[in-house]
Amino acid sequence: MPTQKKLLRALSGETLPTPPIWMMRQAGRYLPEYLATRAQAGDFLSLCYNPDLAAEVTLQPIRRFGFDAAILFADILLIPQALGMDLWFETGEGPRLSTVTSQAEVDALRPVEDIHETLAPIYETVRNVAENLPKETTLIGFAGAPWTVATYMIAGRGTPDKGPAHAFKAADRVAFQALIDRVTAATIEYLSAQINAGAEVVKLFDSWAGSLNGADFDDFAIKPARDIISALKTRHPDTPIIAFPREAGERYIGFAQATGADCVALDNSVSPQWAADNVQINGCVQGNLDPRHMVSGGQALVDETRQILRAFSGGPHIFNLGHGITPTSDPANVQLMIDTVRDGESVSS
């Protein structure tokens, strides 16, 4: 019997009258119940590695809003930590890492086959969520794409222009490629383990893909994604994969075919109509409401939501934001967005 889960139906290529809906970072600081659970955990990393509490925050937005999918609560930098790097979070400033800036430091990373010891609590979280989700709700696992993860590993933190990563790439492309290869191999193992634990879909977040140009985009955004997706499809042929090469612009065109992704997630720098004409013609797309509407709300949120629904109504579509929801967002605006998507109004009006 074909699946009744709306998200899986869209990912299989079905055009639905009302698209499935979920949000990037839907379990997060805009929810008071999340803040309470995080306080109970003590700090962000302790929350990530506590399977009971991480499952709880994963499930909170499902209970409150009834999204069509839950996404695992974790962080893209857990892979560098599992590879042996120091990782901590500075309050109000974000993640900090020890750095990798040479071939010797790449070689000193922990072997890929050893990452599961560190990441075992994450797999337990997946199992906990899978056991407690409503039957109609899809569970999404995820990882950061190698380029994006590498930018943090090289700089030791987030940087505005990804300058340290570009500098390492320019100075020693062989060592840089070795780092990408190590992260790629680790990502395959990590996502495969999430699928074995119960994830029904996985998503690859390349948040900084837009900082790559020309051959670099081919080598460090497309090729690692293709390698990861190919390996996962060999092991788990029935598991759909969403790719998010954020701010790829024109390079969104053909990305699904180049990588094997079942769906391409879109940021809000591209218009829905452009994306429908150039990207959705090749399969499922996800997106792409501006996250600022979750702060400001009002008629502008409703109008933009309806515009996106109209633009993507001719093909498979998953409604989502163009990036993650921000901590200052109002849960009432999230509900308004959901109600607008699901209110049954004809999107052709």
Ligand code: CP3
Second form
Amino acid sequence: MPTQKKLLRALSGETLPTPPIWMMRQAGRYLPEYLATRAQAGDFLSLCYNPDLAAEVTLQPIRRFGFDAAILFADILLIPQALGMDLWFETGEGPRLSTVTSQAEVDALRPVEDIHETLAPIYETVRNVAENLPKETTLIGFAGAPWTVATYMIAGRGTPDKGPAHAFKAADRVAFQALIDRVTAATIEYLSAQINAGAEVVKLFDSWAGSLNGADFDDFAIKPARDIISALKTRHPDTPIIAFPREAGERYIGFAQATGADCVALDNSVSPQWAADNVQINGCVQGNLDPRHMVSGGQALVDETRQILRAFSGGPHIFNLGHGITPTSDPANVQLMIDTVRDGESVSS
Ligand code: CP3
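Having seen the form predicted on its own, could you give me the form predicted together with coproporphyrinogen III?
After this comes the whole thing, all chains and molecules, with the earlier chain placed first.
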């Protein structure tokens, strides 16, 4: 179909001469227009729950850079909030939540069918963006994967080694599993509602998958992703799904097949050539430029971008960073990355 959007073509397995490009955290603090809109909303969470302003910041990077995809502006921690937990952001520090560390506290979470009460404004944002997106741009919805979301619910904040979550898992595996199951069920309903509102692709962020070892990786990274993806595929068979088991290393091999994902997003700790040989042979991959290049720029950015393009040129590929863009990044470096990707000469030179 000649009119099909580029991102959807790559996700259906097509090898394109120039890959589609978008960027994790593309709406964010490195953009002055984002900071202005956040100030207008008051704070980050008020921005997430304001459908007009959230749609506006979703569209800002599309207007400025012409990315091939827009990602819904929201956060993975809205699910814990919709399940009844307190959530706030400490300026300069990050998220804080009330905690869940026992079976009784898992049981006390709000029922999954009630999450839409809190999350209705997010679906409104999706509808707003879908109505205002250029026709060639794809709208991506998202959620956190259950393990990553649970690490914040258990610790009440980000933790360097995910120690509290590992400790809860070791102390009471039944209660821990119940928490994973509750988040899994909520995530299915949340993503399904985003798709009904107009999300054309959804992405599952498992930012802390790399801290799961051995059988834990199978039980808490692969299995919840497989459960979510199979439920979504039953309801929305035509909606592609991107999985991001960050820092999975060798466990990236076969992850798409094991979970049913249409594409696996790669972090920048794996070499593009290794990933092409071992992961892309089975289907579409996304990634994986080191986000530090968005701060430092220059020839190193160009060289590394070209290396990634070359490595993945033999199969379906979506160009992206290996993790989110950081606040001190220079928008001019984002433009340089895009120009390098879209310059047809770059792969052969
Ligand atoms: O990619 C996008 O532009 C879409 C929006 C989006 C945000 N967060 C907005 C945000 C997405 C997809 C996320 C995902 C997210 N949120 C993840 C998984 C991806 C990853 O980065 O590993 C995680 C772990 C979170 C939880 C979270 N949200 C943390 C730990 C923080 C604080 C750290 C930080 O970067 O400030 C946030 C805040 C957050 N989420 C911001 C944005 C734009 C910054 C808030 C601000 O404007 O001050």
